[in-house]
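Single chain ahead, by itself, as structure tokens, in the form predicted on its own.
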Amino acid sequence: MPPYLYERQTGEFFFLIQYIEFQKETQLIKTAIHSILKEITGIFNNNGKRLYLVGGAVRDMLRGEKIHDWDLATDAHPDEVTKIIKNAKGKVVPTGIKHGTVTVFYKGHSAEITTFRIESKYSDGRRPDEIQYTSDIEEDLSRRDFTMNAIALRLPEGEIIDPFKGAEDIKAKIIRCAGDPEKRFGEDGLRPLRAVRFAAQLGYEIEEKTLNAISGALSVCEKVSQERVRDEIDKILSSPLPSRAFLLMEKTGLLKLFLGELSACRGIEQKGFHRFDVLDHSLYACDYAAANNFSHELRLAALFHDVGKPKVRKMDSSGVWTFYRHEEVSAEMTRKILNRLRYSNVVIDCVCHLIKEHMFNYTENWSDAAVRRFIARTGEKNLKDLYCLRQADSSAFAGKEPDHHTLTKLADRVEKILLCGRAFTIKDLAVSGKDLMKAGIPSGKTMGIILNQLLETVIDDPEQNTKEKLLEIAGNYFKKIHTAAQRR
């Protein structure tokens, strides 16, 4: 059988491996490369250059998952990538040169290309001090962290070249560190959270021995910076159940260096209210809202939207634990956690919102202009999303699929009200500041404290939202205001 087999009339490759054995059969791989890819491979063999596709490409290759992105080993130097692309017309810019490592634009696609190197000691716990190239494929593969990334594809012939057999890890679900874990993690300190989050984003079982070196090499975690911490909590969040990598966190003592506040959830109680201490239940309501697909923003509120507990807890006189006003302290640390891990002020105003406004408790007996405060307080755009939270929240108290009645007859009236057109903020008052300006009334600090009144007003009865009306409500608070301030 021909290592490949070229379909003339797609014009791409589909490579036949013929490789890995399992209880003494042969497993056939089948899976397409790109033409481009193939030209790309064209152009380097043409100057006398061997090309290997590596690393997570190779991996989900044989996982039987689609590439996306093309992660490409070289024995040429990064001048001599740069003088082939661009002699064939394509642009090359040096993303990572110190590394050996060049990004290629080529025809509407792009590729990383590294030169096969080897790496000297990593002071800073992320990157190696010096690299140095060869000319061996195996050589390169060696300093992976994991087997199952440590493997390449040649082309165009489609040998594979796996030293640390993680075509068989793959095949067992297994994650385990290429060579010694405790000398893979001392060298780059974001490989443990790697592992952890490749547990939950793949379902994989992380290797006994690979497992207990994380713990040894949690100071070499700490120089990793927060950005890339914040980087790999993002893929844990989209994982299918985050749990699993967060709990594998909390076990190897990665959870209280990283995330202090969650690790501190464990062991409070919240019996009477809930059958999961409070990380627990975090961890489940974060699993609901990767199941169900919630936004980015929600997994991130569902993760912290109790973390405040501890820090609030009390007894009350019937021995029962209490937690008043933890919405409002989760949100004020959530705050400093997603800052600290450098997230943008739009996730972080829109996560805390959502932790701050997720205990309302509606009962039907709410009135109409409940609800209103209820939709001013959260925001129309906001609704669903808290909705969801709650949802979420509810699940798991219980670990089982909430009761949406409730939400379902609140979503109800707060429909009802918004097709009605009310006004829920300043801009929806039927005067602006510059009509109470005309009105005699100074801009400023006055004229806010007047505006907010104005919408309480509105809210309870919105039928006194009209000019005539809010321009007479408005010169009688100023009066009172005026009158007050000589007084004192």
The other form holds:
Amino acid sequence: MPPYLYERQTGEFFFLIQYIEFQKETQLIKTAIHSILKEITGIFNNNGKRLYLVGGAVRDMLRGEKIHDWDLATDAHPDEVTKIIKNAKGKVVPTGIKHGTVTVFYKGHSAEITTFRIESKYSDGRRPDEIQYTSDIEEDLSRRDFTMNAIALRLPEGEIIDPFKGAEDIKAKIIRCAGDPEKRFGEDGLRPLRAVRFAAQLGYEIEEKTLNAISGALSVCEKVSQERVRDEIDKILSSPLPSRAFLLMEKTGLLKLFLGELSACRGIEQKGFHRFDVLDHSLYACDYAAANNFSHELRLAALFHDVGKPKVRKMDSSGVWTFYRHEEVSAEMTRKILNRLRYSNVVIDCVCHLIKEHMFNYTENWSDAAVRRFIARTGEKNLKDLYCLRQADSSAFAGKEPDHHTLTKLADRVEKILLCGRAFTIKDLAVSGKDLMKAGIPSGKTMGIILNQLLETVIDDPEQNTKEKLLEIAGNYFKKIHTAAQRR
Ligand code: ATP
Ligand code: MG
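Structure of the form predicted in complex with adenosine-5'-triphosphate (ATP) (previous: the form predicted on its own):
And the full complex, kicking off with our chain again.
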């Protein structure tokens, strides 16, 4: 085998990829194309149509990475694609027919096939007013966002079509607009967000002119739907180093536009507690969460856990900044931010709960009742996540590994207490609402108050969690409430 070829086994795909240096000579990528892809290409060719692998698939292949999905482009019109695939006993779903895209299912595999197109006018800053099909692959490539995403690989032989020298940019790890950045960003306000997202995902630099054009396109970015912004934020959070994108967003004005609450954390010094201002601290915490493969909710919680600090900051008499109740205000603000970005209620509740509880200060003096109260407040299923958030938070105090010692001690105490039985929610009480009703306590608000008081009692002293004792305590509470009401 020639020295410039290397083999790579990537899941079900097996590629022989030529080093990019040699493309100029041959313009060929030697690759073992998946047999199904070859079969689909054969069917198209027999119908006089061409098929190319395009977009992220080619980019990732040139990076030597695994390909997640097959993005294909063709000169066949969507109607023709449908007919060709159906005649070959495949299935077609018009998933993005407005953009000329259909998804085809063939012999257990799927691929998105988009008809070559040129885009004309953009008046809403997001979608072209009309779509014009073309038979020229180079025209199709010129409507794509970045040079690294504007490369096509002709199937089945692997001829590379790279009018914007995207392969060179991939080699140099550069994100560059395909064409004039001001014009390209002016057409579609999602592109600047994609640029910063790719910078974090791939660890690439954004080329200077491309980067400089972002701040001029903010009024177009403003038109992007919150759902699309959220999808990009999610991809940033899933990247190895989210801060890379958020700092680029800050530099270009995108952070102020989409996450103004976070950008207001810049310059909020917290000397006495931290080396960093609130924004850098939050970004470090988020990077820690990403580096340690924490869940998506934890990454969001790490990013926003201190977002309320600018609002509550006050200087005390000794000249030290204080941030009382910042966890509550941060949770409230995060709820608004995540609602605005159309996150699901399940995600919002989980993230905000973690943020609200993140300020526990465990010491060995905590009584068992205090540990039980901590478990009840946090919720047993959230304990591990809260420890993780605390790790991310404390690692970002000084930008080094957090002190695991205290957390380990708390976790040990929690484990021991959980071994002695569980009475942390109303469901765990030895009496139910029905039992209380039988004892003469009417259902409604009073019943709710009494059940909560019983829970407090049991958390303080689990020995009280027997039916007999709780009925007695409940009876006494009820009498007290009843007498107080009569006096009024
Ligand atoms: P990934 O799927 O990993 O997010 P991708 O590059 O495949 O990355 P897709 O959103 O799947 O991104 O888009 C496929 C291709 O379509 C891109 O590679 C690019 O060529 C083109 N494209 C996507 N969004 C835009 C856009 N907003 N403007 C111009 N071209 C775009
Ligand atoms: Mg893709």
